[in-house]
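Only one chain is shown below, in structure tokens, and it's the form predicted on its own.
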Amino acid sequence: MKNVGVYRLPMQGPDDVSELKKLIEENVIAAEDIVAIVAQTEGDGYARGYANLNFELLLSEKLGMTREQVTEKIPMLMIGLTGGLMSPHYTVFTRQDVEAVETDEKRLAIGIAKTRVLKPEEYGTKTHVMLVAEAVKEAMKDAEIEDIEDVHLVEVKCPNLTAARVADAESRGQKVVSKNFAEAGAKSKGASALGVAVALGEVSADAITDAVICQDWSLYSTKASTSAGNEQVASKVVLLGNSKKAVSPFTIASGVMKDTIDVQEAVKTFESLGLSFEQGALDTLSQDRVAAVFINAGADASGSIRNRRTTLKSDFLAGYQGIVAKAVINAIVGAMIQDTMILASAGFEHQGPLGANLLAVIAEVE
């Protein structure tokens, strides 16, 4: 049986791993039990890389491994750009084998996997989709989750194109999906999300072609949250759900907010975990039970919400529409749970219906 631990820790800067170091040195966390880290870091790709480096250096020391070995062992998904009231933080997941008797009660389980190294010309293609689908299935097995209905969140960190990668592809006579790196990143995220959808039976593999990626928005996953980064060469998968093979003190639930102000669906998701609201916010006991909240923000998918025009795509800050989308949903759900330490990722590419927000909540069992 598996016991999964969840530790949500604040960051004072991209280089701040002091809270994790403290928990390891106080024997609260055993470094060898860490299986994944998902972080909301400030800044761009360089800041994400800096954060990743500091986690690598700390765990390299604690595990007696090289940085490369740490990276191979522990997926670290760094989500950058924290706008508004968003609070930089990271969530550490641990997993231990323990002696316990299986029951019908399902508890939090985690599975990790990754694709092979992708060639630059494969980013954002059907090949990318199918490789991620295979990795998601591997992650389900690793989590010992048998029913796809028990999967509630699949975080994927996928690669993006760089000038060097474009040159590499062209040197071999290959074409990339786009030389516009923003568009290429969107297609990489979209392919990753469709890979999740295929693995979880939300989309048929027969429906996947290169042409549908970031074009046919009727195809999507309600459990995928994907992010692209220049530092990646493969797609890394962290899958969370519930399993009878787990004895964690936590459980997870998920929901789809049809748009950013669909607080009714958010309330249902929290209440499905036995959390209670009082005067519009979680009561004090429920606040203490919340272990982590993950949201994929999709407000930047269109220029309107419920027939009201927005300027996310047209105003002065249009170039930062993803940051604005994350900041808005962070403020709304943060007010509901009285905490802004929420991991929010932006990107609507096949991650739920257009304009939706995908919500996943981990809470301590009553």
Contents of the next structure:
Protein chains: 4
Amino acid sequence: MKNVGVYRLPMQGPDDVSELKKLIEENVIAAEDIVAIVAQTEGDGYARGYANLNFELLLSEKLGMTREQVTEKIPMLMIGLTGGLMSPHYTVFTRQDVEAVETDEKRLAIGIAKTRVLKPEEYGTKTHVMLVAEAVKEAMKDAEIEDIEDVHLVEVKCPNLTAARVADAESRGQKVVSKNFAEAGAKSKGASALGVAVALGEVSADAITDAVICQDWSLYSTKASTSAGNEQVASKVVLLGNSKKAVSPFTIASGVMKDTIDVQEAVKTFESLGLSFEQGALDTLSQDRVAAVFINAGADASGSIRNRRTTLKSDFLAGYQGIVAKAVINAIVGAMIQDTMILASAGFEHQGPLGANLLAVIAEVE
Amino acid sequence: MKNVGVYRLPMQGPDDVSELKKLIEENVIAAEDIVAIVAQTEGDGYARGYANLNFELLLSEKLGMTREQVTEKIPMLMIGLTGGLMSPHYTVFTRQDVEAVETDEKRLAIGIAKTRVLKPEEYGTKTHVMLVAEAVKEAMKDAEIEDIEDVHLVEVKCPNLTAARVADAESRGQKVVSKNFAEAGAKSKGASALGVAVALGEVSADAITDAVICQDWSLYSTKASTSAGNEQVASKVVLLGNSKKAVSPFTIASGVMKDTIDVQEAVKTFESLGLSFEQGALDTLSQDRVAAVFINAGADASGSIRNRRTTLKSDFLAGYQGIVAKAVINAIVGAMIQDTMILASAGFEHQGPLGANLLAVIAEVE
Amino acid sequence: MKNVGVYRLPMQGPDDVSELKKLIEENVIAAEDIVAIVAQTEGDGYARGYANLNFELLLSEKLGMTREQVTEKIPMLMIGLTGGLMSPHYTVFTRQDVEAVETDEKRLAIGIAKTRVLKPEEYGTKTHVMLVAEAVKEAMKDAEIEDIEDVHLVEVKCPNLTAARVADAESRGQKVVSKNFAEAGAKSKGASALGVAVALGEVSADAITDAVICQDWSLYSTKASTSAGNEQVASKVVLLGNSKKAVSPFTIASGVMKDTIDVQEAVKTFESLGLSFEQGALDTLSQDRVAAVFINAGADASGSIRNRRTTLKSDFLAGYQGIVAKAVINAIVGAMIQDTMILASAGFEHQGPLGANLLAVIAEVE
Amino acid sequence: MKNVGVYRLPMQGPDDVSELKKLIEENVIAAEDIVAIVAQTEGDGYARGYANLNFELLLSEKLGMTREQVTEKIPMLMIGLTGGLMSPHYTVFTRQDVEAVETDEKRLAIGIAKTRVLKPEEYGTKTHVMLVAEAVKEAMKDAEIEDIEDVHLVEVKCPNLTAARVADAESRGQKVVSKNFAEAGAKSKGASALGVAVALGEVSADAITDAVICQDWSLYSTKASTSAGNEQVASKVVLLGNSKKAVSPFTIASGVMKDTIDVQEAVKTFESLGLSFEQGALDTLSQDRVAAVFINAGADASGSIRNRRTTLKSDFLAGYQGIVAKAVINAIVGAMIQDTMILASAGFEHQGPLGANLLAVIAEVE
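What would the structure be for the form predicted together with another copy of the chain, rather than the form predicted on its own?
Below is the entire complex, every chain and molecule, led by the chain shown above.
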């Protein structure tokens, strides 16, 4: 049986991993139990790299490994760009074997896996989709989750094209999906999301062709949150769900807010975990039970909401619509749980229907 | 007896006053009944001027007046900078005398007034405070509101210093409060808010000195929302409250959210109007009864919320913290009423305690 | 014979047309002589509309015409977004018939013309190209310029697609070039530039197909500067060159800076007007002779210059790369003439080779 | 005798120190000879930290030292925020003892020094000024420069206040110069610049009081470029000049451009190094001789240039005026040397007269 720990820790900057250091040095967390880190870092893409390097240096020291070995062992997902009331932080997931008797109760489980190294010409293609689907199934096994209904959040970090990778593909006479790196990155994220959808039975493998990727938005996963990075060469999967093989003090639930103000769905998701509301927010006891919240924001996919025109896509902050989209969903859900230390990522490519927000909540069992 | 009309109308751009034009031409609104317009315009400060000019041109034509006469007769408050889910719009207030019998019931009333032309050296001083206080009392009379408890929102538009005004003051041997125009503007807004506070008994006139303005934040009004403009030479007041002399189909209520996620207070404010919640948002009937919502956002006064560090003041969007602060409070309250066509202005100078959001809601009586 | 006047006037904001008002009221400019206005306005797109409306209101009063008639008579090109040392201003071109004897000397001439109203489905197509080519030839005639070599600057304002225009086209069973408005706008600008190229013999009409527009960048005009606006229904042309039929005190020259630091070409262009340099800038006498400078900036087309990587397209100001591209070319040429009141527009679609800056200079004859 | 090496190397991102790594591994640079690194990094402040950490890791490995020892030994100045045509890069300075006979010829020399650890209450005070002055004199000695006229550039990195440091000062009953960290940082930079001014005889020590710092702008150094960092506890000085004790292949010159378009002064500075111009830019031979250019940009200190109003301080990019100010001076000087890989920092606090740009150029001797 597995016990999964969830530690949500504040950071004072992308270079601040002191809270984790303290927990390791105080023996609250055993470094070797760490299975994944998901961080909400402030600043731009370079700040993500900076945070990642700081985590690597800390864990390299604590685990007596090289930085490369740390990267190989522990998926670390840095989600950048914070705005509004978003509060920079990271969530550390630990896992350890414990003696316990299996019952019918399902508890929080975590699984990790990754695809083989992808060739640049495979990024954003059906091959990419199918390899991610396979990795998701592996991660389910790793998490000891049998039923796809029990999977609630699948974070995927996938590779981006770079000039060097295009050159590599072309030197072998191969073509990449697009030499526009933004477009290629979107397809890599889209393919990863569709891989989750295939693995979880949300989309049939037969429906997947190269052409539907970032084209047919009726295909999507309601559990996937994907991001891409230049440093990745494979797609890494961190999967969260509930399992009878787990004895963690937590469970996880998820929901699909059809747009950013679909609070009814958010309420339903929180209530499914036995949490209760009072005067527009969780009551104090329920607030204390929330361990972590993850949102995949899709507000930036649209220039209107409920027939009200917004300026998200037209105003002089249009270059920052992703940040603003995250800030508003963070504010809405943060107000509900009375805490804005919520992870929000922005990305619409096959991650829920267009304009939707995917919500996953981890809470302590009562 | 007075009947007050409230028309909240969408705008497609700062130059779009077509919805008002249509209502006038369809005789839904009589141009001469218009007493005030409060607009949420997208874009920067110039877009505010552009919108204002478009309203002037329309009303000049419909009222057969010059543009200057329109400006003199009808206070038009343009609140600029939209972000997130904010939806550009304007609210037109009309007022007409009607035959009716006074009862005990209080309904929405509106009053307008303005100070005399202020000398540049008076901007942001105690003189400014006392002149605004006087104008607020006049506006109460104009609104036929007797009890200060019945006042729920006082919008004040006040003058900004300009190079020419500084020169004018100095040519007469006078000193302005600050030659830093941003600082002087803040003091003009602060003095205006304190003027409201004095008129409404929230602050004693004795407590006011030049020195407390933008210095002693324990002094504030919970009803004031003030903005400054280079084009203003006096302070203009638009006051909203409830009065037995009014027979409007609406009433107004207000509340002070102590911070941006103080949804409990927002719920209380909506409920005080007989509106009710269901699954985190107003129920459908209640949604239909909401006529307009005005928020004065104070999120940008702070770099943290409930001890969670935010990046509002430190990130590379720090130059836009006002927009972002408005976007997040708009999202939270917009989610509650399931409509983001809510007016949000940002300004903390003596407008509520630091970090608070002032909320005013106009709803149809059941 | 025609005398052409050039008045470059500062503006304190998009609403400031006071310098022109003064010159009209002092009889320096006769309102009826005004043939075109080209403005560099600060602020966003709404500020452009605001400036335009202010010019319309002034000229409507001074010419005793409706605003629509002013718009019909005088092309007014508002070029928005200023940055760096750019100084908001506008250039008023006047033209009047004068008695004079034709000599061999060529002087500044101006011509205006416009295409017929374009159907939305024609925007950005070969039809658009050919109609602009025709209008350019008409403008040459209007300017009394015979030799295409004598044309140095052709400003074109063309229409943008809007939702209503797409609906109109579709209601007639027609297809527009793209429903992505940014893409459609680029094609409208590209088609306009190619129209100039065809008229000036830079590109053969045979080379034009719908497919080459915004696709084959080897086709371009070195004289075209095009911009698009939602308010336009036709393409308007303002053409500047030299003509024996003109007796203006000015001449115009142009050059193609192959990239932003190709100052050698800029020096050559200034010198071709008899202006001379000293210590890196025009000498004082030469500075005084410069009447106006127009640049079409292409720096934003590239992420590097002379093999040096820049962050124009990658940094967190990437959303503003057009402003920054204009700011840097303005600074470079402004330093040369010791005056930054230079008009810079950004737009690369068939306006010069990729990355080039098109330079046009009007100077007084010695 | 000392030989000083200057290596200006491009970087692909704040994490890219590969060019230095290659030069060390190819034995072009001996790691132990490195005396200082000055980098122009893209991205925000966190990217500066990221770059710094990458340099530390590389040099820690190559020198067999801890990261702390590297930081102690080698001042590394990361100048962030790039815009326009600025090209991210870093300059590595090396120094080694060589056998050579002293002549009358002066060549490039470099000296480093630092103040003792400053107490938080000393930041931005006269004590700070005097300690920096002392460190500058030490750095002159380290550089073996006798005549203050031979000093051309003094880069100073000084400490910023933080909440913890304020708390520390207050726990000892001391007051800091300002609890507004931006203001305190400006004073720290200003005090550092005045320290340089005192050491170089530009300002008399008698003129220094706490009150003049960031107040009396008539006091300044024309050689100082200062920046502040939260990680600093002392002020670090890197000083460049010419010395008879140096046998480097380079010399350095400096000039004060009185405003951003004062190209005459820039031309004079380049010519003082024997470089020559042709058609508005250095000729090819002269271009090849330029080793590095450092500019301290002051454009953002003003809202106008040569009586032309700019929008640097008023437009919606006002939050980024430092970047834009750097972009425009980089473009102007970059055009002169036909290379935009020029270091530009923004900072006006006692670094030259208001609005000026300080220019320092290192070139190979003919």
